[in-house]
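The chain below stands alone, shown as structure tokens; this is the form predicted alone.
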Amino acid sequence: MKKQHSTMIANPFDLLTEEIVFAILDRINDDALTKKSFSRVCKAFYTIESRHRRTLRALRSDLILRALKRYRSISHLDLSLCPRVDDATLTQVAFATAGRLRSIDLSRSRVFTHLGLASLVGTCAGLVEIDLSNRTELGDSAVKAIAEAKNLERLWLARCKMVTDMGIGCVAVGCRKLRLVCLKWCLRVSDLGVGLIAMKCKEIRSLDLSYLPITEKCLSPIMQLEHLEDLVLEGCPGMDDDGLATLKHSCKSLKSLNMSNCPNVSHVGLSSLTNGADGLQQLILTYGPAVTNDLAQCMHSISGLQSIKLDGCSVTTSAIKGIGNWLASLKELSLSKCSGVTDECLSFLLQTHKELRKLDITCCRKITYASIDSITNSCTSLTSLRMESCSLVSKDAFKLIGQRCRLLEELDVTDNDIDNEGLKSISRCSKLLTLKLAICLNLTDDGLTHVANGCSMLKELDLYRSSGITDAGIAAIAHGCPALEMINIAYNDKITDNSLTSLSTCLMLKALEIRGCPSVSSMGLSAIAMGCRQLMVLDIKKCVNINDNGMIPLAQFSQNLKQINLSYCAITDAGLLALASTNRLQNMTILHLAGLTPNGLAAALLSCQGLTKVKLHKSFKPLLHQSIFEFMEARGCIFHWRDKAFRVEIDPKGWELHNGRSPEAP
């Protein structure tokens, strides 16, 4: 009897060819997580993926040879995150991608000097662009070694501030090709440094001069460049309406203009600066003088300005009805914090500027329902509407938002009067991304629950102080609305574990705060850990009955985590020693953990390889010796010190100023 042998396959993804892969690849190329897994299928997929891949995020200096070894096809190299970059890891990257890096960044790298410059440029001379933001020790050396970058295109040297004249003049010179330069906050920079720039580099497109000591002598070389578009001078005091008035040449190909606290400048200045500018698609003048008819007019027949933001001006009538007669259709307007905004002229602008697409009427007090009428009747088609304490806008207003404007996609409601029957007829809005009900008092579960059933591709969600919130309403949030990646849940008191138990079935979160809910336990947290592996800022600052047991599944299952807020919570040296096993861990502040020690803080430290910023109580500071300190800032780690009494509870009733904070904030 003869035996059949049976043809077997050993591994099916054999058969797939190398462009199939790529073009699988190529679909999932913003996502991280996915291309790891990917790579763990089998060996030829591990393979393909690492020659398929162009752009690497390095995480620790360390590790950037090894990776560099495996995937031999990167061109773009970002090592932002690795504070300790030397001359010998420049030197050695240079060798490991001569011939493919085009692009490099090393916006918050430090140790190198123009050496390690030098052997990067020499080496790699396809290189197109170079970020040296926040390199504050760097000096005209390094730039004169930049200068050898002959095929430079794109070129960051924010903050760098010793840079001079000098330096900047060798980039003119080498760098002919320079199509983005930033010099924002290069304090040494001054009028014959930006017309070397601008004389010698005629292929510019962008250019960033914020907060430079230049005068009007450096706009006459920068008017003539033949394709300009985008031009900061963002915080220049020296700009006033007598130089300007100087001029004698009009960019003609400028796009955008930045003159945001600039307040030596009228309308009268930025007249001369727009004159013949007819391509002109964006204007920002935040900060700056009062708006007034006259500046209003000077825009008047730009008819192809689609923005313009006026944030924190004094804003008169008559010039906001004279940006109402504009030639221009405004797809985006700004008047955040403009006093001088009213219902009357409000309304009067809109019935002009009916294609909004984003409107900011943040802290605008003065308005009312007619308002929120207005705007939903004339811009249906709005995609951003932030509105955040316009504390006259009564409750039947919200109403107007979900039965006119369906495609809204970022809503800002924070500090204001709505209830649920307004979020019902929000949860229209079936596009919506981002929701923000901040300090909204009169919210409750049932709110919510019409927002999962309306909104299932929420990805932000912010509660912050949304005191009628309970277990309940997140639940839902949590079942309907599954690509959820930010919730802010701090402050309501009402939210357990229950909460976090329901979140982690939101597979794709990545920051949660949950400061100052006292019901929230290690049991919660270690829901989220073990369900949300992409969870990567945290913050349960004020969260006491959090322990030690929540930071070990932290620990176990969280390993995307970069910034945690410790503050206050029932942690001791073991809790905190087993969060450092954290690879990706790089921001943490711990002030007022009452089980902490110096040693235990001590050995903590030490086992978090990728600090970088560390934020602790003053007290720690005499009791940690001092070689401690000085092995952590050779890493590249920075120690912000607080001398903050303990305090039970902070900001009780939730008046203070919610703009402006963020998952790191003490």
Second form
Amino acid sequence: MKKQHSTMIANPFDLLTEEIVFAILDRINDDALTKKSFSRVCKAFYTIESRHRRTLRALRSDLILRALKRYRSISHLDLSLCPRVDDATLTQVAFATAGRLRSIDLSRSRVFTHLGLASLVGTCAGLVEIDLSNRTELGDSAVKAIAEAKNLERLWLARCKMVTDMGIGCVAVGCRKLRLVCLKWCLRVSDLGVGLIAMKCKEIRSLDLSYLPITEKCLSPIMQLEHLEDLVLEGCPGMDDDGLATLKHSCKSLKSLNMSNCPNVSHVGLSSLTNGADGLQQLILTYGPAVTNDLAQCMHSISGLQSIKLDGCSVTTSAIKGIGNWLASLKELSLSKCSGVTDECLSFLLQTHKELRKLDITCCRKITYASIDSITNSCTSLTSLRMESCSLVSKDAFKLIGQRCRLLEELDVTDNDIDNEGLKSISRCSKLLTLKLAICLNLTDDGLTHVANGCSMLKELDLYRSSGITDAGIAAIAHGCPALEMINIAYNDKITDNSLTSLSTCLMLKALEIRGCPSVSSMGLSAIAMGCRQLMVLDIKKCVNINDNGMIPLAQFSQNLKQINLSYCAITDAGLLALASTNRLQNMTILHLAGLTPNGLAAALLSCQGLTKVKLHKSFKPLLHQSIFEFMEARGCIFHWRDKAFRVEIDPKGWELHNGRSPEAP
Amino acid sequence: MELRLNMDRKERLSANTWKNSSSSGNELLKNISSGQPSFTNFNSQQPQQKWEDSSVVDYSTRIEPPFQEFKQHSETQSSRPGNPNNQIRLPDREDSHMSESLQNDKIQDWDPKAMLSNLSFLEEKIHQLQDLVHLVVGRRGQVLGRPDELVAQQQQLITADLTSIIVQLISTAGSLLPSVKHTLSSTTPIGQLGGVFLPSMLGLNGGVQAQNDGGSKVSDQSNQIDITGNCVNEQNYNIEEHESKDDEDADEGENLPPGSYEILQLEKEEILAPHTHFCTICGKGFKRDANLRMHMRGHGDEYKTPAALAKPNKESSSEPMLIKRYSCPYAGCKRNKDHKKFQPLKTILCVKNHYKRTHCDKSFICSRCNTKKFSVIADLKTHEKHCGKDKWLCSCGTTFSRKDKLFGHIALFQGHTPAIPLDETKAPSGPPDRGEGNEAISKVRSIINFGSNAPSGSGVQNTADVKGSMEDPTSYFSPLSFDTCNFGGFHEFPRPPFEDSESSFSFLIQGSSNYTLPGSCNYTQKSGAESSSNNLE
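Switching from the form predicted alone: structure of the form predicted together with its partner chain?
Below, the chain from earlier opens the complete complex, with every other chain and molecule after it.
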């Protein structure tokens, strides 16, 4: 339509200068779809847009070069959707961007070797950022090639398991300007490599050393880094108290320290590690040894501390009280899955920390109304409260949340005893963006209507297994929350096509999960497909009434669909083939499709070019020709074979909600 | 070069003279050529070595097969007489014989005529000996299959006859050998000598044979080996090895006030002398006094008393003694007593190692890398243990045996980077998650890599090229590895026969021309065995 428009009238857009169009484009920078339609306005806009664009995410590797011909000013190239990038492509990318490339994301790409990297780095001298994560087969030679990028500032090597100290040593010597280094899961990198990088790269701000076989030996050069702000030492069992005691001083500039999963570091080690780190703001000690009063005292000595995460630690009452004795207030506290958190100590704690913004008390099963009372009473500026599975908290407590914490943006009351009255009160939090009401069996449409009326900014709503909800409630939400991006109404047999029809007015909807809603049919799905063009994630598993008729509009309209779960649906070869024509589909789960034949599956797989991950039932493995799998794998697709038995029932009776088990909403 | 040829000729001369007693001749070579005492590596026990040592100990306490005694004599001939207790100061010359030999030692020009006459005398004696041995062999052939006791009785009879000849032999050889020794110890390539000695035997061996075979054959023959003596010897080795760890630098931190210790200074010749302990009776030289004491037991029952066998130092230690420290005879050396910042050396061992390391030519070249040179054989052996395993490589070409050393180096120098072996760049399409086994393989690969590199003596690039051509993992062990194994001929052995560590073997490495290497070293190892088998025929 717009095309016609521009051709018919003597182009009025020509009057706009390039500078003005650039200014307009700057404003719409983050919205890909708007930009797309903008470039379709006229030829001039098309050219200007192609010159304006700096960031490109290629959909398929064969499109990279064509896209780069159009967009000449690309400085950031995201190839995370291209599972197959070979050396030749990398070389051509380097030449096509003519050395302007500053940042490249290869974290999901395979096939290329050190040769491609060498030519890339050789041509693009200005490279500042490289993400090579998940390249488990890349060795030192590849990292050595990267070491030639003298201007590199950010480097991700997560899960590069073949990289050793030797490669890291090359990077340390070559890339002196490094500011961010992520070596997570680089299992062959030891103290020597890490120590050298800290010795040579003095500009480092952020260092992720998670799950490395390192000891305190590499820490002394790290602690001498003048600009280090973020240090992650998660899962380093080599760190222990005795070793850390040898450290003379800590890094003054350090702002965030993550010592999660370090079972051998107690308060003794922590105090030697944080001694002198006056600027420390965040301390993450999740899944570590027990939190004692000593640890609390140790943390207390860090004056500027604002955020503590103690998830999964066993916490003593004295420790919590110790934290409560501090003078300064924390901004963020996470006590999720901490056994030992009681009403008494939580109330004491919150008397001091009135400035708390984020509080996570997920699975603190001992707390009751009293805790919620003290939380809401003292922390009125709370923006995030997560309290999933606090099953002893009574209904009345939720009223207090709405009354006192009006600034809440995120509330997780999954698996709680909340009722409509509570929800009505919570609907006063008009800034609410995320609301998780999964497994809240007392809720009905009334409550949802209140939310719809009060929380118009809501983006994320989780109603997983909240079986009191019907079409009316969903309709109210769809009407009241136009910004909705994600909704989960899984396992609700009261939901019908009407809900989907009303949700189709939420134009921003990106993720829809209606798993196990047997009343939903292809009609409803068609409405969603036509209305929600931005839909990226769709889960219609066990929607047994959805058939091929639902797939055809989906294929036609949902061009942004990336991920779909079709298991147990009444879809046949035709539906799957239609779906396979969607351009961007990457991730597909197709288990127990009664109407699917091996030939149909093969055809669908071959026609769906961008697939990276397919979950299939094991029975298909011998039925398809091996060469198909080989071909798909060569194209970058991974197959996951499942051997689950077919289960007809949607909500098996054995699924007991409040019986000590609380499955999280998927 | 001319000198060397000259020597060669002389050797040939002597070789002809010794033709009949080739096996003992080799033993002789071992002793006389040993320019340095051996300090290390005695833990690598070889059957051959045990046998030799035991024979030394056992001589005249037990009845031995003649050929063994024979060898024994030749050893004694070769040794330099001296005072066993006199390690430090110049030996007290107790008998004219010894002083004569010492003088001979110092004389640069020796009289070939006198030597020739001596040699011919020896030859005659040796013929006598040989006849006797033949007699024994003949008798043995008759009594083959009979119990050992009978054989022993027969040997006893022959031994009595032998004794007189032996005494004569010793006296002649004692005057003869120091002069030979002198020429030999001045860097004659014994490898050549060995090659000249027994070409026929080389052919007989047909190349390479594990030296263990030879050793075991011999010990089968001489099942009279004194087990206790053996044990003692082994113990001694262990002790000595510990002692040898003492480096001259070990006393670096010691700050004795000047004058609180007695400074002793050995002369160059003493430092470089192969033996420091000499038998007062037969003149045989030893590196260790413990070995000498073991040897002394053979000279009579008075040497078998616990007092005689005890360590002599212990007696003297009861008296208050001034601490002894040593000075290096090299003027201007920091270890020389005249130096301003004189730092004394703690033990004689330190003196020896220091002098050789600092003031002598580094004549031992590693046969694998062909680059590293050493003046102390023990250092060479230590290096050889690790040579080729230096897989940690810097971009500047320096190799390190330990990764942390490499990283220390890189941290120290600007612009140096770890050099990644190029073989890693190959086969990127391989399995994504390689296990530890693969690492092991790559280790092996790198070793082979360096090994193959050694002969060419070129740098890293060369290695890389070699690697680059090998794509198939099965070809990792292709000709290259054979190269390494065969190189020098001795890698195939469990461990080279280093027992007399400064023996001919080290010189073989020095004169590393290929032609005699495998054969000659083989020959050295097997000499005893050969003689025994000859006798059997």
